[in-house]
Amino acid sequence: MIGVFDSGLGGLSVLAAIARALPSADLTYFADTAHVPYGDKHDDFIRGRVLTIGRHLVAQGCRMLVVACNTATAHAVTELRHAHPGIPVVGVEPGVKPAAQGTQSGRIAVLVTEATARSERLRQLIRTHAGHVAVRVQPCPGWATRVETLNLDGAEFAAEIRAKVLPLLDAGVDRIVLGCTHYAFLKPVLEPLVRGHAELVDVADAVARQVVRLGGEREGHAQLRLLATARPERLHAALAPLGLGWLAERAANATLVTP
């Protein structure tokens, strides 16, 4: 059982690529929808979250974690894996160096939560990977709300993400990491906008790939169970409005837990 968590939906994007890489591996999603965003949380909080998922997972049989969250794995991945040094852990970052290798204007951005803006980890990925390259962090705060209401359309909201995404197109950005698993949802907004300047850089799939390498169980019955910590008749009901209606169909409704 491999054992995938966020605060909430955005997670689905690295769930479903996994499933597609596993299509035969049993899967538990776990939202913690009842403190959904990280984003804007302090990190001690951010880091009890993490470490009690965890060990929730892991005692109910999932040999193998993935946080689907670059938020949590920013301020708490290190701390998961020593609390758990038998068990693969996952983490999701930022393509920060997959950006720093295809800029052809040697000008890149990400659009990050609050959290992950502040977080020494991010610092290191860009100093690591991308010194070469003009970086350009932006804080998008409430976009991954937006996600979690479902709530991604609307002339406002189209306005407030140009507001944040054309100065740095105009400053040469051609490379947009999307460095929340929320923002994965919102490529239908943002691909028509960047298209033709810049190319949207996701993870997702690389962090499948991570997984299959690890050692994520290829044999399994293709079981999908989901947690949430809150209001779980959402977490089920939001998969197909967010295109992964073909995940509905192997997972029966989520099941409220209060780790």
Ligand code: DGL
Contents of the next structure:
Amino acid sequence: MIGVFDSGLGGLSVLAAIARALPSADLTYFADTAHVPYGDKHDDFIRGRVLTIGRHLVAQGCRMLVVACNTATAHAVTELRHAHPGIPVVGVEPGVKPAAQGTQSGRIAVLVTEATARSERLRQLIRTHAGHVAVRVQPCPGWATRVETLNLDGAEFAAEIRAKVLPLLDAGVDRIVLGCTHYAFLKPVLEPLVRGHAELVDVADAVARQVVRLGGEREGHAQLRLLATARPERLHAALAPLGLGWLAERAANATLVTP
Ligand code: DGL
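The structure above corresponds to the form predicted alone; please provide the structure of the form predicted together with the ligand.
Following is the full complex, with the preceding chain placed first.
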């Protein structure tokens, strides 16, 4: 059983990539919906939640953990690995490296939560992989919460997205990294905006490949268990509107858990 978790719906983009790469794997998805978003929380709080969720998933029989959240990875993946030395832990980090390798203009941008924006781990990632390009780190407060509502249309939100993204294009950015797993679900809004100017960079498939490399289970029964810390009925109901109806067929309604 592979345990995949996030603050809410965002990590479903990673879960879907894993389910595509390992069609028989048994998966548990944990949405910490009582505490979403993580992006506006303190570092210690995020760390505490990650360790608590990790313990819960391991106690439930998970033998691999996927932190399907850039914010949680930035603040707590190291501690989570220390807490479970016998269990492979896969984190999600913004695709700064592929963006820096692919840029023609020498300018990239990274869309992230506020908590990821201030993290030392992101600074380190940029130093390591993008020393030779100009990097704009763009915090996007409120975007993950908006994805949670599943209401991605609306003039006000479209204007908010344009206000963040158009200045990046004006600055010559030609790669825009989706540095929060929630933002994968904003592709239908973002793609038309950046077309012809920039490419979006999402790492969900790369994370799934890492899960396969680390021995993610191939021989399961394609079961999917959904867990949520609040409003569990919304988790299963969100799959189809997010384009993941094929996953909904595998899962019963989500169970409320309160670790
Ligand atoms: N989906 C998460 C991430 O990748 C967290 C978003 C949030 O809860 O603020 O950063």
